[in-house]
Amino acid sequence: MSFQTEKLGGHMAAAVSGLDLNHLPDAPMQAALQDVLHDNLVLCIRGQALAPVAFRDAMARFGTPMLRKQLERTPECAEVNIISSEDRDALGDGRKIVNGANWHTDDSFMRAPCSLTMLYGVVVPSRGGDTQFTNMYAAYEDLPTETRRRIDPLKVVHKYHSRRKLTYVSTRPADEMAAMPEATHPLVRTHPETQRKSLYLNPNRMEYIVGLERAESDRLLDELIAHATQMKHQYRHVWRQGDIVIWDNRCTMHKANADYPEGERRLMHRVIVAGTEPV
């Protein structure tokens, strides 16, 4: 088994083709895929046709799949979440929810956030519905030296329901909320595998910077978010049916776009794999 690699963005993202993940890659092939991901932060595997269990099993080669109750799960496989154009706040007021509509990194409200997210395009609209990514290595490296020196030791409190949240998030039962206490993470984290530093931001979950007055904390977070989401740091993925897009939450942010034609459906399956506490 072999694959072909194509660069998608000038500074991040690559696509591979020639694989059928119904047949699991052997160890050397899996190591090669991991290298493409580490080098490009976002990895697209083209042309897949996977049932939920097969999707879970293929993604398990990248890490340990995790259960997340905040999203609907497929009946065949509890580790596979469903993200759909039909999502609603079923436990709240029933309003429509666009999951990930603003910049974020997955799971930052957890003390040990997931490392990777895998999204599989089961049904994609005829146009729109792109996913944008931003390179948090590049965002950090592009900061002035004095700014990097200032923010390197800072820590940020993250919460599922942050006062700063930009996206409406689904209502969760009390027992789930109790299992998601606030988490404190570094503002600048070191990737455990590449050893590179990146900004670690989540505009939808960050509450405040530890040790700063709220106004100063908000001002600095807003400045860093604006800096990190400049177009020069971004890649925009245009989905094809059967794409699996894998991204590294430890060095990227992403956002979904619900700009597809009215009446068209967008259906994604999602797997996340375990990570460690950020340092």
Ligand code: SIN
Second form
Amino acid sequence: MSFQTEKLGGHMAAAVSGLDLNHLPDAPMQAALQDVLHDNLVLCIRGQALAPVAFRDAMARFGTPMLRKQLERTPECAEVNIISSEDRDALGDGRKIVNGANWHTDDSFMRAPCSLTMLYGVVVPSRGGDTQFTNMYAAYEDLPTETRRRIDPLKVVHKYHSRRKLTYVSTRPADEMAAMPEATHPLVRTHPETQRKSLYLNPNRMEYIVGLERAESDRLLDELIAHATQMKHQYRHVWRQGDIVIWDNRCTMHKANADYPEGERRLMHRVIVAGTEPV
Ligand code: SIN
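With the form predicted alone done, generate the form predicted in complex with succinic acid in the same format.
What follows is the whole complex; the chain from before opens it.
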């Protein structure tokens, strides 16, 4: 087995083809896939046809899959969540939910947020429904030296129901909320595998920068978010059915788009793998 690699964005994202993940890659091939991911931050594996258990098993080669009870799960495999155009707030007012409609990195309200997220395009709309990504290494490296020096030591409190949240957040059972305590993370983190520094922002979950007045904290967070999400730092993934897109939450943010034609379906299967506490 071998694969071909194609660069997708100018500064991030690559697609590989020629693989059928129903047959798990051997160790050298898995290491080569990890390298493509480290170099490109977003890795798309084209042309897959995987049942939920096979999807989970292939993703388990990248890390330890985690259970996420707050999203619907496939009946066949508890570690595979469903993200669908039909998602509704089942425990709340029943309104339609678009998961991840604003810039975010996954699970930053946890002490040890997931390292990678894998989304598998089971049904993709005829147009729209792209996922956007932003390169948080580039966003950090592109800051003036003086700003980097100022923000390097700062820490940020993240929480699930942040006062700064931008989106409607679906209602969760009390036991799940209790399992989502706030977490304090560095504003600039060092990737544990590449050792590169990146901005670590989550517009929907950041509450305040420790040690700053709220107004000053809000101003700095707003400035950094605007800086990080400039077009020059972005890649926009146009889905093909059968794509698996793997992204590194430690050095990217992402955002879903629900702009596909009314009545068309978008169905994704999702796995996340365990991470460590950001440093
Ligand atoms: C997510 O934020 O996990 C979902 C992204 C998408 O559906 O494009």
